[in-house]
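Only one chain is given next, in structure tokens, and it is the form predicted on its own.
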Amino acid sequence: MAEEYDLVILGGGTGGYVAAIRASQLGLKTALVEKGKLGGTCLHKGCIPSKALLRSAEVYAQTKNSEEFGVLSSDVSVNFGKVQERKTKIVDQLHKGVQHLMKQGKIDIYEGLGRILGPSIFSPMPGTISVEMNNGEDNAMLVPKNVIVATGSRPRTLPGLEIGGNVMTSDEALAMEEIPKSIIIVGGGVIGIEWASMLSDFGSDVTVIEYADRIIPTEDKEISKEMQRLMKKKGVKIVTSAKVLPETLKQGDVVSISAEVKGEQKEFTAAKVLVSVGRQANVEGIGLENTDIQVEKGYIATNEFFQTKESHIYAIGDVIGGLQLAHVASHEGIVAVEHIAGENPHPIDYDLVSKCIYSAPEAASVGITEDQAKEKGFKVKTGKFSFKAIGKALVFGESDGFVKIVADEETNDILGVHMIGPHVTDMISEAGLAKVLDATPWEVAHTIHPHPSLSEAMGEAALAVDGKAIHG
């Protein structure tokens, strides 16, 4: 017998679970469909067990320089066990909290593999969802009135570089029983970086392997030559303008692999390989074939609403592409119901998102680059503080680092704040906030920071805009 839905969800990821709730705040009856766990790459895979392997790794090496503030330590060792049984405890607690939120909002969770169907006896539009459960034996038949396809993304890897045995991704890295003695990172994005510091921190020794012509290319070029400059600082050796050539992957007591580096064949060996170049949409296998939904580029097409071309079905999160965050899929998945609940949402400006590294040190942005602002045809100033001028960060032992602001030099708007140093992943929602209300800089230099404050950096920057810096 078919159950009828007002809503139901494919994917019970960060996007998936918050859509459902916002549904059922909303009144909407909502069913979620998950194969894994509810929670997703996020909580299972990705944020969170590799935040709480991050903290882990910076505790190890902050004790390990513990002299420096006058605490005496001695044979400071890992275990990497207990590591690994904390980050399970971590997911296991968080992982309750969001079936308590299911049973709270009375969303019908089905715990299967579920495709969408064209028209048929039980609607004559595409859109019936088929739940295959318990490998096969069991299947029900849900019937909504709107579906939203949230089915996320999974690591890429290279065309011919085959994952097994001592070669990973960030999947089968989370699941490591050991620290490698030495490992080589395929890729120098966010994720790639947030890996090599934390092996790095551990005391693995790693090589960095970048296609562009520099690591984390996507954010400020000055905040990509400070982040390999404390890199390298810290022992991670970064090889950039660098292409991978898969088929000179050997695997042994070691693992040999070739790259063509500025017209130079290179050999790296190591103990591991992790591939981090990227990730891809999950849009096999869940009947898409079935609709008129269009797959660009290997992502769903939508529009600002996140409607399909299937004005029924909507989609959200890594499985429409565009910024793969977990903050950007619960959004999408708010402005996805809101729309369907006829709640006239605001499209979501993605100037206005932060994004974060999570490495040591951790670097944070909101709005554009510098080089972004002027191709957009801005005429640019920008304001620079560096966190060693601020008594806070020398206190915490972190001054490396600075915050940036980009501004337009004609209406004094903020285009861009950048951050590198210490806990500038929580810092950067002041930047954040300043960004939706269309703040200037005089504006946020004009809000009292507290004394002492890594956040003084903020206001400093800021100030540094006009060239008015107190401390700097």
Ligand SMILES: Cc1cc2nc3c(=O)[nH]c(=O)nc-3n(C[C@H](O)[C@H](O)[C@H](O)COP(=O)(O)OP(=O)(O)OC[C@H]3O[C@@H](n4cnc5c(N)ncnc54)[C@H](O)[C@@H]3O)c2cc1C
Given for the second form:
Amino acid sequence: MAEEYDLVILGGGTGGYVAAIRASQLGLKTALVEKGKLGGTCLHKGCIPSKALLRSAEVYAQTKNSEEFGVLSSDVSVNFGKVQERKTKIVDQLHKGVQHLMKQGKIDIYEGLGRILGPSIFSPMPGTISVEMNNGEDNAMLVPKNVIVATGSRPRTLPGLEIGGNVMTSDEALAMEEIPKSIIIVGGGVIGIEWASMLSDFGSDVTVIEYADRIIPTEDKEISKEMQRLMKKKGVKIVTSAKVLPETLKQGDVVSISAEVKGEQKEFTAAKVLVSVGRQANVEGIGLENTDIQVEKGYIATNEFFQTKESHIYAIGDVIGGLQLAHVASHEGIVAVEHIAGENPHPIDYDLVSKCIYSAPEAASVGITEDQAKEKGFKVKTGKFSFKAIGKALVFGESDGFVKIVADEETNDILGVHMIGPHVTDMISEAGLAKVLDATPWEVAHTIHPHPSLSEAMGEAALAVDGKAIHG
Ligand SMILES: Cc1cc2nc3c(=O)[nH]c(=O)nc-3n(C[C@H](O)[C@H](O)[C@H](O)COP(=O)(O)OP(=O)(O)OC[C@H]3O[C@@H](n4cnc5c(N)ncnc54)[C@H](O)[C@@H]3O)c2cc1C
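Can you swap the form predicted on its own for the form predicted together with the ligand?
And the full complex, kicking off with our chain again.
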């Protein structure tokens, strides 16, 4: 039997389920189709479980160094089973929360694999969704006025580098039962660096192999440099400008793989290899061939309101590429739904999106880097302030890192804010708000920051833009 809806969402990850809640708030009769678990990658294989493991690693590393705080501890060790249990408990709790929100919003959930059909007896337009139910019941037929494709992404691998045995992606790594003695991480981007930091804090011998000439290459150069210094300080070996050669992979009790590093072939050996070279959009097997929807460079192409070439079929989140982040997916979902409901939403300005790295130390940024600003022709002035001169950072025992503000000399606009240090993933929102409100560094500096607080580094960096920092 066919069921009619105002909106059917394909995929119940952060993008899909948030879109469903907004649709329900706007009075749209909504169905959500999910083949796995509500919450998607972020909740089950991404943001939340990885941050739970990072927190355990941080607590372990801090407890080992507790003497510095005058707290004596002995025989500190990790029970990794308990670490994983804690992670699972957090994920389960949030999963229940999402299920509850779906019930509260009276959103119909179809547990199964959804596919878009072309014009059919149900509708002259493409967009009817056929759902192959997980419980083996007959296919459900959903006939919507609008569709949002939010099928997300999966780990990418290097051609020829098979996943299996001791070679993993972040999906398998999250389920590890013990901490590997040693690990090679292929890819020094955000996910690779988070894993490097976590496993090193847990006691693994970590080597990161990165193709670019610096780790986290999309961040400001000074942030990359500081992150590299601080990763090395905790014992992580970092090899840059290195091209991994998949054909050299040898698996046995240990794994070895070679890379071409500045013209020379070098072999690396470890207990495990983690491949973290980006994410691939889930565009296959969802019926796109039954529509005029275009896929460009592996991602679904959309306009600024997330409409595909079929104007009643939208696409959001990791499946459209761009910034593959949970908060971006959910905002795209909200904009798409508001557009469907005729609410006239503002298109997203991606320069206003905060990006975070949850390693120890953390890094966070909003806006453009100093190099990007110069490439765009801005006359740039910068202000930088170190956490070494921030009382609260010293109290915390975490005074590495800095806040850097990139501003336009002519207009005084803040072009980008880049941070590395303690709790900067929470501090970046002040910079985000400053950019949304088009604040100048002067206005940020005159937001009187409480003392002692880590946020003083933001106020001082804003003063430093015009050479007026008080403590620097
Ligand atoms: C290790 C790791 C750490 C991360 N950490 C962060 C972080 O700290 N902060 C952050 O912002 N982002 C983080 N991310 C990225 C974040 O997880 C993604 O950007 C986010 O999940 C994208 O949401 P989405 O809704 O587009 O897709 P997804 O979350 O991937 O959800 C897509 C859903 O669609 C379902 N689906 C796919 N095809 C079908 C189909 N045909 N029928 C039915 N269902 C289907 C899938 O089962 C899945 O549940 C991390 C990712 C990883 C891998």
